[in-house]
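The form predicted on its own is given below as one chain in structure tokens.
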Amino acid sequence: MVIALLTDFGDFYPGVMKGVIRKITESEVIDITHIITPQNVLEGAFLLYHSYRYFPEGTVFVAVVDPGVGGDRRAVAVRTTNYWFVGPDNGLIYPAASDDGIKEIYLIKNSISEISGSISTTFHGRDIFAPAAALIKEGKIHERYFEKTESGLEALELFEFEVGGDEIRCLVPYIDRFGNAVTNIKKDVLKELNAREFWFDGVRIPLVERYEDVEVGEPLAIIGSFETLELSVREGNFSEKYNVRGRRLRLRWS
């Protein structure tokens, strides 16, 4: 029995969420990550999508990257074929939930904050989402706290890109701690293009199978563990070296 947390909260805040959860359930709580770039819903959605399937069936995922906290966005709990997803309805949980197959969607009422003993306009992770996840894990989906809805989730598409001639315009949903620029171009797309190398700001980047296929300090393109195209520097930091900071890239390919 697992509850898994993914947030942009850094330290302190996740510990408080765990305290609320453990008031209700003895379930194991696993941290996926709490260092999502602040307010970066795309990054959070990308990492949730690429992590959920490695957890045991029945896991409740609490994902909170919530620029609209305290506003009009809905707080939702989503039952899918094998899991539950709890979080703000801002696109964050949509890719993972829809991938597993959405079965039911519940609105989480503010009254659930009775459990934490407070309702803040800035910390729904503690007051809304943590108690909701714990109640779900205990099978206590009371009408006092949850309301089933037929309206769908706010959509967020992770794998949209454009190909025109010899150019690809893509997204960089994630830059990891090594400085690898992880794009949203799936490996199947690269096979269809029969791409062998890329050009970025006049720099040639060969598509290789292993980091050691280029010299130390040289750029490379590789299919990483996300099974999408990553731009890297062997034993270096691609994003710093080539000043990749935005979410979008324009690449030439051949």
Given for the second form:
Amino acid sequence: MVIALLTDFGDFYPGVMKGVIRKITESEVIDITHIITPQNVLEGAFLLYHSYRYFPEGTVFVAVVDPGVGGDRRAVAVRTTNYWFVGPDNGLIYPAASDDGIKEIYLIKNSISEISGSISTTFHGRDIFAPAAALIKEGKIHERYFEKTESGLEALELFEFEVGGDEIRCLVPYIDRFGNAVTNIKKDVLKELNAREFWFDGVRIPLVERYEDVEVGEPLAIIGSFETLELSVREGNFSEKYNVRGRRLRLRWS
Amino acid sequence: MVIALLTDFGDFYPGVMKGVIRKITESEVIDITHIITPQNVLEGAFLLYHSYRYFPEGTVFVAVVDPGVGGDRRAVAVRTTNYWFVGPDNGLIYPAASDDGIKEIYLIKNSISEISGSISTTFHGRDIFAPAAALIKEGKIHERYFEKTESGLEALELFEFEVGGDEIRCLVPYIDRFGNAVTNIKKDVLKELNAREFWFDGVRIPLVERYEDVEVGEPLAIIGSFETLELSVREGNFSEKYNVRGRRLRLRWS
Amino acid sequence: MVIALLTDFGDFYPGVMKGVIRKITESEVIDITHIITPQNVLEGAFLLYHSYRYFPEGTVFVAVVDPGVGGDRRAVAVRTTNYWFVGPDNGLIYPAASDDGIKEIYLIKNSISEISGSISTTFHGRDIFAPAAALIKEGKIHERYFEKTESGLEALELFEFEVGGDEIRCLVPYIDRFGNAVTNIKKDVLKELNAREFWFDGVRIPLVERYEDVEVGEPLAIIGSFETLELSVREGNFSEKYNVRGRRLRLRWS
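Switching conditions: you have the form predicted on its own, so give me the form predicted in complex with another copy of the chain.
The next block holds the full complex; its first chain is the one shown before.
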């Protein structure tokens, strides 16, 4: 069985989490990403939702994007139809867990930090979530550290957008290393709109099926690997070239 | 057996590839790098060439720097004397594979994407190359997904350079995190030139045997770990300090 | 048994080290970090000291931040009460190794590079330290490559600071991805000072127990996960906002 990590921790902290996990269990650990934009719960939730299904059954996902660490938000472990999700209850794991089908929700008690021997108010990845994942992987969901709850998870909606006239207001949950602006407009919505081209800041962006349909350096819109609308530049960087800041976008379409 | 990854994907996408691989096979996966300069096939080919020999026999390399993804370039799996190389046929795997000795070339069919359950025109790392590598590692090179071909690989020459008078025009396939400018001038070429110092933009750069041969902060030329000429600053950053942009370099020498 | 890596190598070079290790032994390899600030031995030592204890007994740590590579500094392998530490003898491994209790020190001979088949004066991570760690993990500490020594390690003090009047001069060994400035002022020192707030460049920074004790965007001082004083901005970036450059800090306190 695999433990998979998705955080905004950058470097070092994930390494410590792996030490903690490896002290408890021999589980293989796979990094999904550790460079979620700091504190960006939407981005984390979007990437977890779009990656979990590619992992083997039984994978325990540890997702930590946690602006409320040390505060009152709950720490949870969620058993779904095929997986486990461990993390703060702030919306981060909701889209993936509810998509797979939530079966049981456990609160993780702070006392679990006695396993790593450290309790901080700033690094629950090490003190709470890593030991919880390792114990789950070992099948040791004991009452000392886990308490079943009937109250549901904090919800978060990934695919909200507005259409008004010829304008779409949508989100850009993820900008990847190539500068592709990955929107939350799903493939089937695009079909309904019957869109063939978009305008962003006065620039015309044709909807194409493959990068090669435009010249190198030209902008394009495409159904990307998330099965949502992506804005790209062929062999270039859309977000830099067209100055996509923030995570909200207005597009005109026709 | 090991699967080793080299891509320009940055974060997230490699994590998904590992999920796909791990769903098919229990193989260990090692990251060589995922921050090849986006679309820079030369850099990827150079780094693959200089790393493959350090891996155990039987390693399956998955290399993806793929500006032509979704277009007409072929997807290939190449068996060499000691290894397998999987990736787009755009020159990326040619130097390493031909160095080790090409034995067989297979085309990978798009139908292989039925394994991950996704087919995109933008992320063949997930949909084509990861499943191909996992199947190869399992010894399942079935006709359903692989088709042997007799036509050779797209070639790419790593070590081309020009010498004219006292000037060398060479490439800088890689700039590492320390700002070392790694050129494609091989050790034996340097010996032939009998060079003892270089000039770059009017700056004199002595050829030394170890960093300590110059003062901290001073530039130096050295045979680096690639066994080619490298330009460095002792405990500093050559490429920033001397403004190395692009990947072509003119050096005077004596 | 685990081999854990901590370097300033960035990308690519750590992948090659893993190939070298994996060719010799089937050991699992865990990355602690590879983005130590280039040449910053203090940062590396601080992070190694604060992570080693979270790893399972018997872990072999390979730590390489090595401005003196190719020069006269010694290459060492140190057996401590519970672990092994391999790296340059420049202070980097001293705090962790001496904290765990040094039992034996071995010099690693350059001849060990015959295993990887490469010897460079620039990349001892590949040619010296990776093979040494793999052999140690295999229990093969043979005289051909290792020579026991009685002379101690180069020392390095992590927790030096000065208090004068109402001013503390301390170090910032680590700035994390969130911009938290992690100082070397230990929890118990803070208690002695009986400090309740700090001033940095005229800005008042309250000492709090959790991020939520200040408003979003406000600065705060907190005992962080290193059990030292950290300067943060709630859901923001302290080091960017207050322009923390370099690694020395003056704080007023009361």
